[in-house]
Every structure is written in structure tokens, then in C-alpha cells.
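Here's a solo chain for you in C-alpha cells, the form predicted on its own.
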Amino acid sequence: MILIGERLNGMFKRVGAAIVAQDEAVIVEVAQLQIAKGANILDLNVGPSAEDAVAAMRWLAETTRKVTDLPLAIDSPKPAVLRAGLEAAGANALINSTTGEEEKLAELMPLASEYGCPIIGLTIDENGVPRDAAGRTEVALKIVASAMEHGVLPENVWIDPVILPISCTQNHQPEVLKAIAECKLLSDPSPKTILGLSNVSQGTQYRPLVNRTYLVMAIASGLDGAIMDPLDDDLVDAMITAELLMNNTVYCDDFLKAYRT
């Protein structure tokens, strides 16, 4: 499974302050910690604190590029910010994210085509987040169809069926798992599936427990990747073990260590 590190996000107080102050040492430290813990991709989000989000994203991507060639997920709802991040990140980048709204698809699919990069698509349309798996899958199909119209291959589309907090939308959680499985049937080759995992535990008392339990359930449903905290060793151990039990990796007594090396 693809682990996308979530920690280079301006919503985290220390990172947000570093972005505003252009403190490279903090960004480098957070990037290297996530890489050391096994992140395959680093998500970059300048958050709400930056006065000039375009310049901030360019600086964040350039700073992160000084320490890694890993793919960078440029995370913003604003096309200008996405473009700045893609330019600074170079060839190895992806867009996080579009929705299934017509306006968003019209803006962002051409951007993915122009830069030849993968794109994450959230199953949200003009009516918001669908209540059930069928609604989410319908929006996912619309995203995949738009991608193909713009020359973006289905395998370069990452569908995020949008997990909402268990504390207020408990009936959505099983529907997201169904949608993960159903998205595999949308095309051949199929789009990949991904979750912004930490959303599921927002507002709960036992956030780490909720996160790792739902991650295992999602992997069993066919999840390909997650935006999550690679510094949470218990969470990553749960991911590794789920991959093993799904027969995606080969067993050995040191399977946790083997996965990380």
C-alpha cells in the first residue's frame, strides 16, 4: 500500500509557523522523519496561515525537494497554488485534489494532462458528499470519464471516497468501504483508491485506535493508499500486518522490519 505522509501541512501549528517564517530546518526535519518511517509520497499543504499561498507552496515544494526525490502530492483547492507546486516539484508530483464538480473537473483535469501527473479525485459533487456507496461510485465514474477525456489514464486517477468523522456520520463508514471495492470495477485498468484517513477519527477520544482499525478494514476492501501519519508506529504496523494478511506481502518472522527495509 502507498503511504502518503500528512505532516507537511500548515494546519499543524509548528509546520504552519515554519511556512510563514520560511524556516527550512523545520520543513527538512519533518520531511526526513516521514521518509525514515516509510512514507512513499509526501503531501504538501500550506494551510491557512500563508498570506501568499502561491509563493508559500512554491517555497515549500522547493524546500522539500532539497532532501527527497519522492513524489510530492500538491494539496490545495486553488489551481494557481497547485500549478506553483507542480512547477516547483518537477516531474515527480501529483495533484491533491479535484472533486466531481463540473467546474473543478474543467479546471483541474487539463492541469493533470498538462503536467502528465496523477490526480486524486474526491467523490464530492454539486450536491456534496453522497450518503451511500452507489452515490460515491457514480461521482467516481464521472471523475474517471473526465480524466480519460483529457488524456489522463485511469490508473493515474486516485479515487478518494471521502471518509467523514465517525462522531457525526457513523452510517457513512460502511458505505465508504463498499465504494472502495466498487471503484475497482469502473475501468480496466481500474483507478486507484485512497483515503484521507485521519478524517474518520475527528472529534473522537481514541483517535489512534479508530484510525488504525478503519485502515485495516479499508485495506481488506482493496484500498491502495492513504494520507496518514507515518510517525504513528502502531498505525503503520497495523497497515503492514493487514497487507501481510491480504497476501500482498510474503511472511517472515521479522515481517514488520522487512517491510520497512
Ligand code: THG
Contents of the next structure:
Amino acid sequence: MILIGERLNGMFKRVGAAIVAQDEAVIVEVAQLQIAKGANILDLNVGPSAEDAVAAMRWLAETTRKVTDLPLAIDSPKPAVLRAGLEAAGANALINSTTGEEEKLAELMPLASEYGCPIIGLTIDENGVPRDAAGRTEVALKIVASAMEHGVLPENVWIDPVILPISCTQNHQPEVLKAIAECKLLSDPSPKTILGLSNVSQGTQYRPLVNRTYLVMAIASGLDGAIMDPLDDDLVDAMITAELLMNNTVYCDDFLKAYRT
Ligand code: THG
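Based on the form predicted on its own presented above, generate the structure block for the form predicted in complex with the ligand.
Whole complex next, starting from this chain.
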């Protein structure tokens, strides 16, 4: 599993305030905490509070880059913000994200090709988020085909079948699991699959429980990576154990410790 740390997001009050005040110490602390807890990639999202999102993303990527060489997932719906983040992050970055909308694909696939970097494709098209697995897989196919046309390698396409809060769209949750499995059949090598896990529990009372239960189910469906909270030890334990039970990692009695070292 690829663990993408979600905490450098302006949606979190402390990080949002640090982005506005250009307080490097907070960003460095949150980056290093996530890395110490095993994050493989750090998601960077300036959130809603930044007035000039391009400048904010440039600052956030440069600041994070001072303390880590890990890949940085530049997270924005705006192409100009994505470009600024890629530039500031240097070589090791990825685009989070395009959708399956024609206009987005035409702008962002060339950007992924130019940087030779992975690109996350959300299964959203001109009609929004499809209701069922088949609809999501159809949009995923469109994204994979567009990547091929633009010379982006299939293994650099990461499909995100878009998980929405269970409190609004309960009937979507099993469909997302089916879509994860179906995406594996789209090409050879297949695209990777990822999720923004914490979306699933927004507005619910037992957030950590909902997050870790769904993560285990998604791993059993073949999920390759998640944007999630590496500081939630129970969540990471569940991830490690699910990987083991899927025979993706080798068993030893002290597997939690072994995976973390
Ligand atoms: N797919 C992709 N990228 C994504 C998402 C996705 N990026 C953003 C988001 N979704 C994933 N990251 C988060 C980060 C935080 C939260 C949810 C998803 C979150 N934050 C608390 C909240 O809103 O309640 C903040 C609370 C606080 O201030 O402490 O839940 O789906 N590709």
C-alpha cells in the first residue's frame, strides 16, 4: 500500500493558518510527523483560506521540499496551482488530480507527460460522480485512454473512484469497492487505484472506526494506495494487518513492528 499523508491540507485549521502566515515551522513539523509515521508520499493542498492559491502552493511545496525528498502529491482542481506545485517540488511529484472531463484531460495529460509524473484521475465527468461501479469504470477507461494518447504510462495513471461521505451517499460505498476491482482489468499493466479515505467518514460520529473499516474493505478489493491520516495508529495498524491477510506482505509474529521498521 502506498500511504499518502493527508495532513498538509489547508482544511485543517492549524495548517490553513500556517499557510496564510507563511509559518514554516508548522509545515515542517506536520511533514516530519507524517514521515515518521510511515507516509510514502505527502499530499499538499492549500485549502480554501489562501487568497492567492498559486503563490500559496509554491510556498507550501518549497517549504516541504526543504525537509524531504519524498514524492509530493500536488492537490488542487486548478491547473495553474498544479503547475506551480510541480515546478516548486522539482522532480519528485504527482498531479492530484484530473477528472474525466474533456477540458481537464486536454490540459492536464500534457502536463503529466511534460513532467513524466504520475497523475491521479478522479472518476468524475461532465455529469458529476457516477452512481454505480460501471459508471465509474467507464470514466476510468476514458482517463486511461487519454493518458495513452498523451504518452503517459499506464502505471503512472492512478484512478480514484471517488468516495463520498457515507452520511450522504451510503449506496455508493459498495460500488466504489467494485470499481476498485474493475479498474484492474482496464489495461495491462493496470492503472493503480487510490482513494481519499477520510471523505467516507465526514459528518459521522465514529470517524476513525468508519475510516479503518472501509480501508480494510478497500484493500481486500485491491486498493493500491490511500490519502489518509498516518497519525492515526489504529488506522495504520488495520492497513498493515489487511495487507498481511491479503498476502501482500510476509507474516512474522511481530508484524506490526516489522512493517514499521
Ligand atoms: N481524492 C483525491 N484527493 C483528495 C481527496 C480525494 N484530496 C483531498 C481529500 N479528498 C483527502 N484529504 C482529506 C483531508 C482531510 C479530511 C478529509 C480528506 C478531513 N478533514 C477534517 C474535516 O473536514 O472534518 C478537518 C477537521 C480538522 O480541522 O481537524 O476530514 O477524495 N485524489
